[in-house]
Amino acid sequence: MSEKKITAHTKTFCLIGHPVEHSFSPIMHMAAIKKLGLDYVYIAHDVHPDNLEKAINGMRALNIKGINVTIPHKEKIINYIDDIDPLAFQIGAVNTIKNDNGSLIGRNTDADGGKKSLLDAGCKVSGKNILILGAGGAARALCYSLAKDSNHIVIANRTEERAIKLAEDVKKHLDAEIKGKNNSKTVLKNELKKADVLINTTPIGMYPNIHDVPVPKDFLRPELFVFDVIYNPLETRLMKAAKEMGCQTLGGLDMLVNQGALAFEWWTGKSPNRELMKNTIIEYLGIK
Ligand SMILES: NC(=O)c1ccc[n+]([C@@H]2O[C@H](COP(=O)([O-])OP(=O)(O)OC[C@H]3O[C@@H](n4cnc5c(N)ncnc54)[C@H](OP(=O)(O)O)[C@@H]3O)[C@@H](O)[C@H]2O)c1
């Protein structure tokens, strides 16, 4: 289908954050949005923490139709939402809004977008011993989308508590085996002997500092799945170190791609390419 030009037809969806000019949200799904000759523009907005309520209310008087929302706002925005669906109420956590007629809905796509990933890459979740490094949004998303199915989640944290609190609120409302630790090297070495799949969702190993590793090589195991969550750069240090063990691995991409997808499907009802949204970021990458 030919590409849309710009009207006084054409509906906006849009991303808010602080900061937002790293992010690659505009590029996949502009190119989405371009494949499906759909009459929408996706824009970026840096909307700093003192205005969240002011920009909510702009969003509702100008329509916008969808909203993407990142790093800080996914706890607050709830706040000035009219509805959310019971899993990111759970989760504690919006990164999806739907303007449904004026009412603004917010969803977490973030969890089921990390399940679907996970599923993709072949790493089998039903029944295994997984440990999540981490304790902040990605962890919680992906805490709740797991626990079921799993066996067993560890949730390795810097700050323990907050892993203990994790873990507490999951068991509120599922019925999972999940415990909160701290993130030493002797909880790391002994939950990695019992692990099958390693999730990072902590920013050790992110641009710039992509040098970091949140667990030494020699703790890896040849059958561990190692996904980390971290997008940028494509594959993290933990990742390579993984891949000299003999682990299969996966990176962040596909989460980022499929937590988008599944936004853009809500919004317009329409499935998007996945695979271009994916290749119109690696691309992107290549010529930056
Ligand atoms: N692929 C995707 O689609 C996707 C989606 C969401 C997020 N992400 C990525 O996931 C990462 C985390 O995002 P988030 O939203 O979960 O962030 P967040 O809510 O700020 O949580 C970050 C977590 O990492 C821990 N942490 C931070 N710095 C650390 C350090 N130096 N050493 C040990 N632990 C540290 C924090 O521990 P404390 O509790 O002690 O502070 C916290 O538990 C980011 O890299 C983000 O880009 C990817």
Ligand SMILES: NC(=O)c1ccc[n+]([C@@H]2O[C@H](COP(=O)([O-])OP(=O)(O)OC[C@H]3O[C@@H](n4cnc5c(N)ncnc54)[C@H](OP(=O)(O)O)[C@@H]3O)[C@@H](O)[C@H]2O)c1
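Worth saying up front: this structure is predicted, and the values here are computed from it rather than measured. Residue numbers count along the first chain shown, from 1. What changes on going to the form predicted alone:
- Assigning each C-alpha to whichever rigid part's superposition fits it better places Thr96 and Gly136 in two different parts between these two forms.
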Given for the second form:
Amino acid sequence: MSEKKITAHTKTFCLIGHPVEHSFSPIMHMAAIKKLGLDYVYIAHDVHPDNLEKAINGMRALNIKGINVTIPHKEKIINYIDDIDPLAFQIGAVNTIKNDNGSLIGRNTDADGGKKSLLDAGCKVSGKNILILGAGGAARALCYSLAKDSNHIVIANRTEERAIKLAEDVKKHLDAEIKGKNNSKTVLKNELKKADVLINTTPIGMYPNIHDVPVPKDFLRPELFVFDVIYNPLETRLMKAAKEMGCQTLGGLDMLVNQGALAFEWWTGKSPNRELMKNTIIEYLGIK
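In place of the form predicted in complex with this ligand, the structure of the form predicted alone is requested.
Below: the lone chain, stripped of partners and molecules.
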């Protein structure tokens, strides 16, 4: 692929989060942009939570055409945009924003992107017991996308009140069996005896803290499907431990690509090549 030329006509997409240095979003989006011959660039901005409102106002003023939102801004960002689609409003988290002639509209592509990743990996969620670690934006999206099909969901979070509130929020909109609990070792050990699927939505184990793990290895069972939404590293310490225990595992790369492709389609009206987006990241990392 020839090098893209940036001119005065080139428009901008971006990612905001804190931190963002670990992100592969610019790599995969630029590959899709070049393949389709679009006159856009995609860059990442590290935005401290204290500066979120200023950043959004600046992006509106600079006419940034599309914004991806990652940790820790997915919930708070709702306060600073102009409109939000119904599903994202129910979820209470936005990970994608479109600039529509100066009006910033929020959506959530994590929900569909995460569920598609699980189903494509052969994880059966229908009638299953699911344990979700964390109660932030990704957890909210996955709860809403999986609650209708699952048998029972438990949300385990360091701050139990946030987990309980998320469970209550889901039950306001969906007829679902869902509970919020703390993430003490006792709770995790007991819940993992009953769970069919474990999903880590926390940043525990994310670059640069790649040696951290949210669940002790000996709590895992071979029958468990383990999904870690972290994508850097591609294989977290949790996934390695799960494989050693005989579990089927899924990392966050497919969810990153799926949610990113949905955002890209919304921004541009064009469908990106998802395999290209995924393979570009793999090639960047030098993985065979």
